[in-house]
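Just one chain is shown here, as structure tokens, and it is the form predicted alone.
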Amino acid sequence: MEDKWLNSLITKDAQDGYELAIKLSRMAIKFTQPSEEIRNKIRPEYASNAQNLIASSQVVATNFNTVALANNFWKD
């Protein structure tokens, strides 16, 4: 596991914020299932399931909302 990969939720703009939201989502999976072998084994099962893909998009959206709030929606 990476050490201290999350230094801040503050980003320079919405694009960077969205990329951070994706990173947060991916890291949650990595922490929940630390075995790369198992993650790779089950990936085909969820990668072709529309409901699973929608659920993962919802997780990213929730994380993006968190990052956007932390950045005061990138307003000065």
Contents of the next structure:
Protein chains: 6
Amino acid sequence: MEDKWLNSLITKDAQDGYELAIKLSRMAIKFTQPSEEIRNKIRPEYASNAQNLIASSQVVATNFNTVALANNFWKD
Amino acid sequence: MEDKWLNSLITKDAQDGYELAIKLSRMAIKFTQPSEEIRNKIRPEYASNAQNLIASSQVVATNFNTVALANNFWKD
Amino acid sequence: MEDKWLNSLITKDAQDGYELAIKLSRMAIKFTQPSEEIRNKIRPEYASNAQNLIASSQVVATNFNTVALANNFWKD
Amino acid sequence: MEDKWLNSLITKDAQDGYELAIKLSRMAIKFTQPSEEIRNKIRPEYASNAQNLIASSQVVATNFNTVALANNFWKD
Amino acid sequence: MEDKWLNSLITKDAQDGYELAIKLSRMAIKFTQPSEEIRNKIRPEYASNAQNLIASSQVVATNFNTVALANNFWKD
Amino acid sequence: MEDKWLNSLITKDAQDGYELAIKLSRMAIKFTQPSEEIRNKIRPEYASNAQNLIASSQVVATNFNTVALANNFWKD
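Could you please show the structure of the form predicted in complex with another copy of the chain, as a counterpart to the form predicted alone just displayed?
Once more the chain from above appears, this time first in line as the rest of the complex follows.
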């Protein structure tokens, strides 16, 4: 796995926080399936399937909740 | 992806917060499947399928939890 | 979509809060599938299928968590 | 639906709270499928299917989180 | 159902808390399917199926969140 | 099961916390399916299937929420 890919949960604003949530969601897939070749092969499958896209959005929502809490919802 | 699509999690009232939750849910799908053509092709599939509609509602519920917390449930 | 359907997350008691959670769960489905005709056609499908009923209950549970937090669990 | 089925989220102890979580999980199914006849017909289906049993346990876990928070984890 | 199976959410340490989360996850299945015979028959099915194992791990994660909160993450 | 596999939820930084979330996600699978032989047999199945990979990422997201909360988001 990459050496250092997550330095902090703190982001500049909400949109950056959302992009971090997407990154967190993808990293778990990398950890479970380290082979880039296999990931590339199955990527079209999940990116063109309604059920998988919705499930991906659920993972992002869960991670975004964590990131938003960490940043006190960017209210400070 | 769009330049700036998320400025803040703070909304005027609960209903606007719910609509932001829907927007957050859809953005993750855009990030995973950037092709508008493919998204339009699969949209009828997930909007006419009970299982996918319920799963979509689950994503909105998770994002709404985040937005509602950010706004202190619009109690202030 | 309806003009004003969500005024507040605050409810009189826990049971009213639960009913609001059900309403929130259904609204996401309306947003994703605005056609009442299609929704009516698929309704029997998800209301008579164990997996869909359980998934619906999961959405309600998530929304109820939000509503219960908003109301400080009706302890005040 | 029943007149009054939920008076409070406060319970005597953790086990009672868990049983309330189960009740909350079942009520959503009653709201979605009000016909007792249909519910009885599909009950064996979901109670004998591993995937549905696990999904049911997920709903209970989410509701139990809400009930446990409401009771300050029965630490008072 | 068993007379008294849950005395407290407080555990000695994080690992005990994790084991309590597993117990909570299993109890919901017992409540939904009280017949030990049927549970034993479907157990191999869900313990040898990738999708069911991951779903089980999701339930444990949700219950562990509750138990960890109850114990203030074992930081006291 | 292993004697002592979880000492604390506190980690040095966010990335270590994420790795702990992955460990927590895997342990539930070990508890449900203690046979290493069977786990090894089904591993390729879930690591090469889009739906299972996304579901795994969901479990990690839930556990990461718990670990991040335990560490006050590594802000101290």
